[in-house]
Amino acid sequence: MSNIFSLISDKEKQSTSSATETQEYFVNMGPQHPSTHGVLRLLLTLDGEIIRKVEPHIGYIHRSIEKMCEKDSYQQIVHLTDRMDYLSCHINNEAVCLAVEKGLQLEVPDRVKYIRTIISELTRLSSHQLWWGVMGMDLGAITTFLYGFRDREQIIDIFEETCGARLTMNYNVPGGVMFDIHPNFQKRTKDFLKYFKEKLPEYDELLTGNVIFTERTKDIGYLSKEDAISYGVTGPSGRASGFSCDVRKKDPYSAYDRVDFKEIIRTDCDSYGRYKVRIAEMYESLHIIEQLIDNIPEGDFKAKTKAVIKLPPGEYYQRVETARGELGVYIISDNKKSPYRVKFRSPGFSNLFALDTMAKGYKIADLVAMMSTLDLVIPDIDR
């Protein structure tokens, strides 16, 4: 009898073992998926619900912007850059203008520096507002989307009155800005500052302390400081891993050397840390604008430039801090009206390819939170 029971026990063990065996398989997430925030395809290697590998497949919205720049004038190039990271369009425009001005050794008026900095920080705020609203919605909190867009509309209205557009906006030009600020610009900006300083704490009340949200973001998507540096992860995503990389501090441009603000750095290295950095950065953006809005110098809004701009032969590089991280503009000039070569170092490209390291060992549902905290804008990656 003991031999019979022993035989039955062995068969039960075999059946139990075969039932728990898993097999790796592949799943396409995208290219059309709501959580990828654009036409991005992720090839996932899964063991059940556990992620073993993430392979980003990009290029679905590639438009050859860099090659187009080689046929355009320096003034025309500016208008292509807001089609990359369309949530940081003013900052992208400024990056090209600064690179051209560096090549021309052109000093722009102080009024321009102040206006550009205020516009850039309003752009950063509007981008972070959209990110916050969309991140909450990615994790099931619909109210954040409505709150974020409600507040963002006030900034977009200011932009529309300033430059006539609401999404792919153009205001910066080599030498300055297209035209002077609207007579209502300072008043509307100060009204927004007062309004949003009261509303921003609601973001923490609604989402930051929510127990479901914290469970889905804390200790999820770990990215060490060493890996962040290795992958070239910049912006809030890099600073959440303890990597000091704010271009506004490291290599100041426009009026950033004339204002006091903190570089927000955390050592959480997880999705929650990346979230907290952006929330804190919104407070800093408000603080920067407060220091400048009543102190815009009088003077010209544009330095004198030739109708046809030709940079002296050579190589020129300029970097700026967009809402997603470091954007670099590299220009090779052969003294013609169009550059010989243009290369953009987009923050989203580097940030995206850290996703495989962040995602290994976590579940598919966690991947959605990780992507949201990276704040990917796919046209910034597919140039």
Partner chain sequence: MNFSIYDFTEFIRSIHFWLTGIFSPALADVIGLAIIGVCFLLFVTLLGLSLVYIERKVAAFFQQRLGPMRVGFWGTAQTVADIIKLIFKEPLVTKNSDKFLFNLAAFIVLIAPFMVIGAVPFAKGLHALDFDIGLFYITAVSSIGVTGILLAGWSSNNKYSLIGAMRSGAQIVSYELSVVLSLLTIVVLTGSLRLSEIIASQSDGWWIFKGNIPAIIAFIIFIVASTAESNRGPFDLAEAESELTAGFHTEYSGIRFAFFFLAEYVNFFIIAAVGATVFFGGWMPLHIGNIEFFNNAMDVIPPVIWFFGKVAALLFLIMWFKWTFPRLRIDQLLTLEWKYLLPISIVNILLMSLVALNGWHL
Second form
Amino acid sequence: MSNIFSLISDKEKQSTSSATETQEYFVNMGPQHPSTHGVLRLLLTLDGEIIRKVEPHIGYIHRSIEKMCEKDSYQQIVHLTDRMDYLSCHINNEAVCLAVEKGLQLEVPDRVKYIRTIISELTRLSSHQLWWGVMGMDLGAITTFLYGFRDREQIIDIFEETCGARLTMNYNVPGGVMFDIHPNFQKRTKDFLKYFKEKLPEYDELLTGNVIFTERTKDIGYLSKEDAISYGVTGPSGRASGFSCDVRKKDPYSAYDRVDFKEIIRTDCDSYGRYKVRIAEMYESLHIIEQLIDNIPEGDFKAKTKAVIKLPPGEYYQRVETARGELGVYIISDNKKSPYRVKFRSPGFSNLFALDTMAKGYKIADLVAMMSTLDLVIPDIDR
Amino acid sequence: MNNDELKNMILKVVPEAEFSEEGSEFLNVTVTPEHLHKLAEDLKSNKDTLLDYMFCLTGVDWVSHFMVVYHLESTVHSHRMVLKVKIPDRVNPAVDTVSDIWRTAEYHEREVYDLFGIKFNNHPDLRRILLEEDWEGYPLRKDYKDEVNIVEL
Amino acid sequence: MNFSIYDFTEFIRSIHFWLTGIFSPALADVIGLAIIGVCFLLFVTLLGLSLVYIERKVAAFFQQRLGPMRVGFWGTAQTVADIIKLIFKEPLVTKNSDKFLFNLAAFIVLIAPFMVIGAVPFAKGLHALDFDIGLFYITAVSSIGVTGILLAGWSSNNKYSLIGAMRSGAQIVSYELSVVLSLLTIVVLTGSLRLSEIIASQSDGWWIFKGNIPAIIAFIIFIVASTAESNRGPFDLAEAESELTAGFHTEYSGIRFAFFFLAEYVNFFIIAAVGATVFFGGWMPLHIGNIEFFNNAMDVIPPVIWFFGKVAALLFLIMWFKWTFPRLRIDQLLTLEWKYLLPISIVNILLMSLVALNGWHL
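Could you drop in the structure for the form predicted in complex with the partner chain? We only have the form predicted alone so far.
Let us now look at the entire complex, which starts with that chain.
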């Protein structure tokens, strides 16, 4: 009798335990998912809606750019970099050009430095505008997306007038820029500065001050300074964790040593901090362009280079600050017309893998907010 | 810490280390695989060096040997240096992982493994990262042949 | 037949007499019901089509763009074209899904708003159902829709759908409480659940104006809670396209998807209709006390226009915050209900009882 009784109670125990214990399960977020912004696949281990583990799977649009570089001339490499982080294409081009110029020990004219800096900052602005729109959309406020695009259009029009392309510009060449700026460039840029200075506070009004928005981002996705450094999280995402990683300050290139601007560092370490850093950076970019736009020196738009560039044997490393963080170009030359080895240290690659540490214990909805504050561009990660 | 001080400090840990500053803006230190982990740990934890930020990790195929290149920077002292490991074994290239020292190395090492076939001992999760699991060969090696996709000029 | 745009009672009665004159009483009732059914079917379809168009235009207005402009004049035929496309699309069913429940869910979701819309008073006498528990009926039946959503999520064999459905279940069950309590706050004043009596009690002014402060609090709670109940932004967690792709209707395509879409918009309309009826006097024109001259002037505008005008205003309000606010997170959503809205509604209903007892309302 007691035996049967114990059997039943055992069974009951089993059934109650299976009813109260939860089971972890997997969800594939991506490769086709609206908030991964491209073909990124995240393998989520979930307990209910709570994230236990994030495992990013990348490589869906790996185009072996590094291998292609080993067959291309230095002028051709520049064009491949547009296809990495397409939102800061000009800055990517600049990185390669600067590395090649470093190898050739070529001093580019001042005019080139000014033009490059202005267009870099415009690129950063346009990238942040797009990010701001997409960030709102990820959190469910679709209107911000169109506001961001409305303002980005103005910058893209300026680019189109000057270099004929709207997205993948290829405006830089080793030694300078491909052709001189359009006569309207200065006027239109100044018009844009005036226009966007009025519009930027609107961004704050629409999203930053919103209660739902702050609730969704504050204290979400905590990334400590130690983790940020260890994971190599750079750019606005790293600076929101208190990691002073702005290459423009640390290792000034082009005309950044001639302008006055602040490196935005916050110690929030959360999604809200990353958001605020980018918004503050937009003001800084406007400030940088303002200082340069009236003072573009006269002169050549291109230093003289040979038709076939051969870098002296050696290793050249050039770091630049793209809209997403530190882009490193590592060129090893063996005195041939194409490099022996090229490595692109892309900011997105390092930033992405901090996601696991950031997301543990938060909810799926928070993961979306974290991903948009990391500002991932998938071609940048896959290369 | 300037380059000479760094040199002396490294020589204390690894007397066999080779140095060069030629053709590079950084101090280059070349060590053998067995010394790597010890030196890396020391560079990260030593109060005078504190090279806590690894901004680049990559591999190079020098045909005669492989090389893994670590670009390091200190966020406190803001000095930089390049650590290189020379791996003479082309058949079974292997080196200790540094992913326990710099977290970002875990994924950069996976990329090096994927494209060069260099194994990292004690790596927590050594799998291909960019290519498919069943990809044959290691594309960034100089002897890699792909007659369909690569046109030899 | 004496047709009047101000009072449909006579008109409906004459149709009824005409039917009973031709057929036997039982058959006349059946035919009458059939006519009502067809009317509602047409009405719901047109409503869905026009609401989708209006929503797209309103969204475009907020987003500084034009919205649909190509099909028909100012894009008016766009939604018709969309429906035609959806009808001709292949209805896909996922592998290993529960096919019976999968198909059933789409219908259940649509049945609920159909049943509710019968109880909505469009104008004086233009009313399919008018019981003494009208308001109770509306709140009870409108929650049948959640069964369809849960079934859809469960039967799709998709984790995103399941998460979406579970979210939606938790959300609707919670917010139902606040919706009912906020409506009850007004019922304290009217003393009746019959919709026609609630409207009649507002002949000297709408409850939002007459009901003192508790009525305004109740209205705000009603708008927030009912938006949440209908899964609309900023509470659209069940769909949350940036997190769950499309939530519970991820796997639905073609005409079944159209059902979900239609149900969503009809629910949207019902919320506005109930809100307009209880707080803004339904089809009752704006009357202020006993000022004869003003009241007579307002009476010139037909009740149907008053009703749809108020509904449109509420719809615009709800669309406005859908297109402005970001989305909440599921735990924040439930916190908002259980920790804020529900206690406030309970205190509010007490306040309203005090107001009613002491006659502080107008």
